[in-house]
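Consider the single chain below, provided in C-alpha cells and representing the form predicted on its own.
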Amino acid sequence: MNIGFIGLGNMGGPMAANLAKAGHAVTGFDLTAPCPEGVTRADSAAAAAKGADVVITMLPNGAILRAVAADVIPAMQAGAVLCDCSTVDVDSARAVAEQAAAAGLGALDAPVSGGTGGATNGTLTFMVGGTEAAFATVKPLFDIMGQKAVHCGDAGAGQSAKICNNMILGVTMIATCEAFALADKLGLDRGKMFDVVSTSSGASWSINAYCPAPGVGPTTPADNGYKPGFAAELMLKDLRLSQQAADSADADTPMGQLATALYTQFVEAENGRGMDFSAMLPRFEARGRQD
C-alpha cells in the first residue's frame, strides 16, 4: 500500500520504520522527529497525506488531532482510511470519524498498548473502533505493526477501550505499590511476596509482568531505575481521559478518581515527571501513614 504517516516520535517512527520494512511505501511526515530509515520526508501533513491509501497518525493529544484532520482530509483521495492510533478523548475521536466520512473516507480510532518496545518490536496490540470495511482495510498493517487488533465497535470505541484499560492499571499500579510498601514495612522478603501475590488473588498485570520492585519477577524499570517504559506522566494522561469521559458519560468512577490525584500529585508536585509509572513504590516506601 501507499501509506502517510504523520507523528514520527517514539512510537510512531518504529511504526512507520516497520511497515516500511515489510515492503510498504511510506510518506511521513514530523514538525521534528527525524524520518527512520525506509520511509520518505514529505513537506507536511496534507502531503504525506496526498494519494495515500491508508494516513496514519500518532500524535500527542485531541486538539492536534482535530487540527492535522482538518489538515490531511481534504488531500486524501476518495476511499482511503483515515487510522489515528493516537490516545486521545472519545469526543475527538469521534469528530474526526464524522469529518472523514463526510469527505467518503474511512476513519479507525486505534490507539495502542505496549510501549517503544513494542512499537520497535512489532508486538503491540491495537484497540479499534470505526467500521468493518475500514478495519479489513488496514487490518494486514496492524498485523505487521502489532501482535492483536481487536475490533471493539464503532467510532470512539478504540479510544474507550483504552482508557478503561488504562484506568484498571492506574488503579491496580497504586495498590501493587502500596502492598509492596506495606510488606516491607511488615518486615516481609519481597521475593516471597512476588512468590505469593503473584500466583493468588491479588495477581494482576501489574505485579505478574511489570512487577514495581526491582530484583523480583521478570525484568522490568524498576531494574533500570525506574526509567520510564511508561512514563508517570502518560500515565496521567490516560487518567485523566479516562475522567473526562466518565464526566461525559456520567458514570461513578471513585477509584478512578482517586488514581487520577495521586499520580497527579506524583507527576506535578513530587519528583514524577520523567519516570516510570511504577515508581510510585518508592513514593510509598519513603512516607508514612496519612492522616
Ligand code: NAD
Second form
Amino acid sequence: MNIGFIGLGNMGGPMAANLAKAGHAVTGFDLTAPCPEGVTRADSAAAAAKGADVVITMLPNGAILRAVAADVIPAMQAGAVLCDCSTVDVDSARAVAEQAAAAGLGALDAPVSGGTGGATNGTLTFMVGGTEAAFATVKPLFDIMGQKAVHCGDAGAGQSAKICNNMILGVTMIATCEAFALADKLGLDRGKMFDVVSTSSGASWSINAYCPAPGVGPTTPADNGYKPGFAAELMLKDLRLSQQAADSADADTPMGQLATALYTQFVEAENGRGMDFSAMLPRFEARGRQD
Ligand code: NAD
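If the structure you just shared is the form predicted on its own, then what does the corresponding form predicted in complex with nicotinamide-adenine-dinucleotide look like?
Shown next: the complete complex, the earlier chain at its head.
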C-alpha cells in the first residue's frame, strides 16, 4: 500500500518504520521529528497524503489533529482512508470523521495502548471506531503495527474505549497506591500485601501487572526509580479527556473526577511531571491524613 504518515514522534516514528520494514511504501511528514529509516520524507502533510491509500496521523492532541485533517483531506484521493491513531477528544474524532466522509473518504479513530515499547516491537493494541469497510482496509496495517485491533463501533468509539479504559486505570492505580501506603502505616509487609491482594478481590492490572511498590511483584517502573513507563502527565491528559467526554455526555464520574484532580496536583504542583504514573505511591507514603 501507499501510506502517508503524519506525526513521527515517539510513537509515530517506530510505527511508520515497522510499516516500511513490512514492505509498504511510506511517505512521512513531521514538523520537527526526523524520518525513520525506510520512510520517504515529504515537504508537507498534504504532500505526504497525496496518492496514499491510507493516511495515518499520530499527533499530540485534537486541535492539531483538526488542523492537520483540514490540510490533508482535500489532498487525499477518493476512497482512501484517514486513520488517526492519536489519543484525542471524542468530539474531534467525530468531527474529523464527518469531514472525511463528506469528501468521499473513509475515516477511523484508532488510538493505541502499549506505549513506545509496543510501537517499537509492533505489539500495540488498537481500539477502533469507524465503518466496517474502512476497518477492513486498514486491518492489515494494524496487524503489522500491533498484536490486536478491536473494532469498537462507529466514529468516536475507539477514543471512547480508550478514555474509559484509562479512567479505570487512573482510579485503580490511585486506589492501589493509597492502600499500599495505608498497609505500610499498619505495619503490613509489602510482599504479603501483594500476595494477598493480587489473588483476592482487590486485584487489578494496576497491582498484578504494574505493581507500584518496588521489589514486589513483577518488574515495573517502580523498580527503576519510577522512570516512565507511562508518565503521570500522559495519564493526566487521558483523565482530562475522560472528564471532557463525561461533561459533553452528561455522565456522572466522581471517581474519574477525583483521579483527575489528584493527578493534576501531582503533575502541576508536586514534581510529578516526568515520573511514572505509579509514583503516586511515594507521594501517598510521604503524606499524613488530610482533613
Ligand atoms: P510526540 O510528541 O513524541 O509526537 C508527536 C509528533 O507530532 C511530534 O513529533 C510533533 O513534531 C508532531 N507534530 C505536531 N504537530 C504537527 C503538525 N501540525 N504536522 C506534523 N507533525 C506534527 O508524542 P507521542 O508520544 O508520539 O504521542 C502521540 C500520540 O499518541 C498522543 O496523542 C499520545 O497521547 C498518544 N499515545 C502516546 C503513548 C506514549 O506512551 N507515548 C501511548 C499511547 C498513546
